[in-house]
Structure formats: C-alpha cells, structure tokens
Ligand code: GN1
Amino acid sequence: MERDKTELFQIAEKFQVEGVKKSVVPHGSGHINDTFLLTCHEGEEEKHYILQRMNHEVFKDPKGLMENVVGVTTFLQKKIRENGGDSQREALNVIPTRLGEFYYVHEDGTYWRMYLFVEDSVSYDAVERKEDFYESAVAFGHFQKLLEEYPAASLHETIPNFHNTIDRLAKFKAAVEKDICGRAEGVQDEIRFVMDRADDCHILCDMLASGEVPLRVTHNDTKLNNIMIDNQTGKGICVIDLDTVMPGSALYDYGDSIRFGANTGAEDEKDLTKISCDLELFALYTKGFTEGCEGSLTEKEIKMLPMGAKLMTLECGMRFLTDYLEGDVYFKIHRPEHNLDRCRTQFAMVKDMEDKWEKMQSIVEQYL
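Chain-only structure, as in the form predicted together with this ligand:
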C-alpha cells in the first residue's frame, strides 16, 4: 500500500526522533519489509533514521520478533563497547516509541519500528569490489562469534522451520500438487530439478538432528545487502536485518552469503549464461568467514561448507518457485514471473556448483 509523506510523518512522530522532520523516502531493496529513510534537521545538523513497516504476514509474531531484536542488539552493543567499539554504528539501535515501546501499531493494524541510521556506510546489492565481499564474510562470522554465549532458548522462532529444507520441500510439493494458479505445467523442468535433488534436502537437517553439526545462534539471512560497509574503512561495520536471528547452523549463514554474493549474476538475472559460482569469491568468503568465526567452526562444519552453499541455494530457488506457484504472495515482485526468474538463477547456480564440486571442496579443505 502506498503511503503519503503526511501519513509516514505521523507514524514517525510516534517514535522518539530528534529534530524537525524534513523528508521520508523509500529506501533499500529488501524483499520483505517496507523501508524508509527519514531525515530530520536539528539546526544545521541532519539526523537520519530507518523507519520500517514490519511484514506481519511473514512474521506472524511482531512482538516476539522485536523482543529478539532488542535482546540481540542490547547484547551486541554491550560486547562492542567492551571491545572498545562504537555501539551506535556497529550494531543496530532500536529507537523506542514515545510511550517507551519497541514498535508501534498503526490505526490500520500495520506494525512499525525505527532504527538509528548507520551513517557513512553502504549496503550493496552485488559485489562491486572483491574486498567488500571478504569484509562481509569477516563481519558475518564475527557476528555469529559474538552471539556464541547468547541465551538461545530465549529467542522466539520468528519463522518456524525457516531453514528446515525438508519442510521447505514438503511445502514446495504441496504447492505443485495444489497448483492454484495453474502455473505448474509451464515449469516442469524446474519442478524436476528439485525432485532430482529431493534427497539432498535432508542432509543438513539430519546432521543437526543427530548433533553432527551444532545448533548455534545464527542470522539466517546473510545476503550482502544485509550488511553495512563502512565508507571510510571498507570494513563490514554493522550486521542488519535481524528478523530471522534464531537458533540455526553456521552452514546456513555461510551458505546464504555464497548463494547471493558469489553468484556472477544478479539474483533475478534473466540471462542465465551470466550465472555461475565465482570460485575466487567463494574462496575469499570462506577465508573471511572462518577468520570471523575465530576458530569456532568444527571440522565437520568446515567440511560441509560447500554443501551449505549448495543447499541454501537450492532451498532459496525452491522457495521462489513455491511462491511463483502460489501466486507471488511472499516475496515482493516488481514484474510478472519475477519469482520464476529468481528461481532459475538459483538452480543455475546449484548446477554450476555441482560441476565445480571438487574445486569447492579443495578450497575449504585448506581450513581444516
């Protein structure tokens, strides 16, 4: 729903913002929330905030979600201060409402929150400089390391079974079966692609269930544009988009970053000849992530890194295809067949990884 400036200002007014509100404009390219950049003036000085409508169709428990975000950001801010860092830039800072709450429910039933804008930093929708990808890896690894002692049991599961690939497969099969939009016939090749890899969908889930790989507090949505890169230092300064911080596997975080950032093409590229897994970027990310985790990854986790990358990519493609079959109800789309295009890039990436499997394995073996 389009909202005008007056309404967005009214919503912003509910929060403890400083200065006179000057502008509010759509910001970023996330697939889930509606994000706005709010600019306020205080004398000569400009202050920026992120105003976000939380997607409560996707996140059914916005209150629990914000409890997670506040819990995690407070924990991170303390750690950052202890390490001599700047907790206003290196972690998200939730701006409470004037009533002291962490979110606001608008008269139309929509849920809103506000963050301090991380100044002098940028998030990328594609790898422009290889160093940025490396720095994002260090930061995502470090994020996980910082949360090592976070009380995992206190976290709400904001999207149940988020990276349960077996459950994702079951939902995909149900969508094919129901075929409510009559689109299945046109995507037989893609459906077959998933079914040929149905057994793979069990690998990570089984390893977590048996304890072969540990359950950790993870981010679970580690695509490149969920990290702010510092304009001055080029370091991954702040991990954002904490809606899916939940108990999970390090392989999810590693894998999702490879899925998005090591792809030579965009997530929604139509020309599939542009899609491949860039092994140089794969190697750089592996180096950065293992460094950021500071030795906390187990041998088994390291061995399974290529599988993490492949399964997160397969799972994401399957989710795009499911959404296409269900009528594009989950991910924001900007053109017809957008989800189908996204699905195809993911499957092309999976195929390319399969072709490069030995090379990927020998890259990660250096870290054993």
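And the form predicted alone, for comparison with the form predicted together with this ligand?
For this one, just the chain is written down, with no partner chains and no other molecules.
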C-alpha cells in the first residue's frame, strides 16, 4: 500500500532518530521490503537513516529475523572495533525504537525497522566493472572471516530449507509427479537434466551433516547490490540486507555469487549461445573471496568451491523449473514461459561449468 510522508514520519518517530525530520523518499531497488531514505537535520548537519517495512508475508517470523540481524550486527561491530575499523560504516547499525525494541509493529500490523545509513557509499545492481565484482568478493569473504566464531547454529532459519538441495529436489520431483498444469511433457529434456544430476544434490547437504565442511553464518543473497562500495576508495566496505542470514555453508554464498556474477548472459536470456561461465570473472571472484576469508576456509571448502558454484546454479534452475510446472506461483513472470527461459539459462550455465570443470579446479587449487 502507498504511504504518504505524514504517515512515514509518524512511523519514523517511533525510533530513536536524531534531529528534525526533513524528507522521506523511496530508496533502492529491492523487490521484497519497502525501503525509504529518511533525512534529518541537526543544526547544520544532515543525518540519514534507512526506514524499512519488512515483508512478513515472505519472512513469516520477523521477530526471529531481527534477532538474527541484531545478533550478527552486534558481533560484527565488536570485531570491527577490535580491528581498528569504523563500526558505523563497516557494519549495519540497527536503530532501536523509543521503547528499546529493534522493530516496531504499526497499527495496521506491518513490521518496521530502521538502520543508520552508510554515508558516502554506493551499491550497483549489475557488474559494470570487474573491480566492483572483485570488491564484492573480498567483502563477502571478509564477512565470513569476521563471523567465523559466531555460533551459526543459534540463528533462526528465516526461510526454512532455503539451500537444502535435497529438499529442493524432493519438491521438484513432486511437481513433476503431480504435473498440475500439464506442462511436464513439454519439458522432458529439462526434467532429465535434473534427474541426471540428482546425486549431486546430496553432496553439500551430506558434507554439512557429517561435519566434513563446517556450519557457518551465511548471507544467502550475495548479489553485488548487497555490498556498499566506498565513494572515495572504491573498496567494498559494508555487507547489507541481512534478512536471509542463516546457518549454512560458505559454499552457498560463494556459489550464488558465481551463478549471478560470472554468467555472460542475463538470467532470462532466450539465446542460450550467450550463456557461459566467464572464467576470468570466476578467477577474479575466487581470488577476492579467498583473500577476504583470510585463511578461515578449510582445505575441503576451497576444493569444493567449483561444486558450490555448480550446485547453486543447478538449484536455482531447479527452482525455476519447479515453479513453471506448478503454474508460476512463486517467481514473478513478465511473459509466458518466463520461468522456463530462466531455468534453461541456469542449466546452460551448469553444462558450461561441467565442460570447464578441470579449468575451474585448476584456478581454485592455487588457493589451497
């Protein structure tokens, strides 16, 4: 629902903001939460805040979500200060309500929160410069390093089974079996593509369960636009959008970044000849991520980085295909067979990774 300036100011007043509120405008390009930039004046100085309505239809446990965010950001701020950094710019800072809570429930039942705005920084929606992709890799790796001692198992699963590829495979099989839209017959090649790789879907889940790779704090939405890049230095300084912070594997975060950032084509590209895994970008991100992790990754995790990239891409394609079979009920579509096009690009990316597997492994081995 649309909200006017007066109502947004009233909501903002529930939080511990400093100064006189001057303006509140829509901010960013997110599709899930409603985000606004609040500007306040304190004497001659301007202070900015992010005011955000949490989408409790997507995140059904806002209280648990904010417990995750507060726990992780408090831990990050402490680590950053210990390292001599600026905890107000290098980590998100949650602004409490005037009652000391970390979120506010409005009279209409909506959930709101506020962050201190990260000044003199910018985020990018797409990889325009290789340097920015590298900086995002360093920043997400550093995020892993700072949180390596955080008790990951204590985090709430804000989206249960988000990267549980065994569960994703089971849901896919059920969608094929039910075939409620009668679409399965037309996508037999795509169904076969998944089933030929069904064993792969168990690899990371089994390794986590056995302790072969450690349970870590994972961001789970490692797109470039979730990194704030300093306007002066061009360095990635702060990881934002912590709604999907959950327990998982570092391979999830690394793999999804490769899926998104090293693909030579768009996520819904129809011409599959344009889809490939750019090995230069793959190598650049691997370099940045391992540098950011500063030795915190285990040897097994480093060896499994290509598998993380492949599995996150396969999982995403499987999710698009599942949604197509179920009638396009989860992902928004803008044309018929949009989800099928998305699925095919992911599978083309997986196939290209498989064709380049030895080269990917060779790139990764230099970081062992």
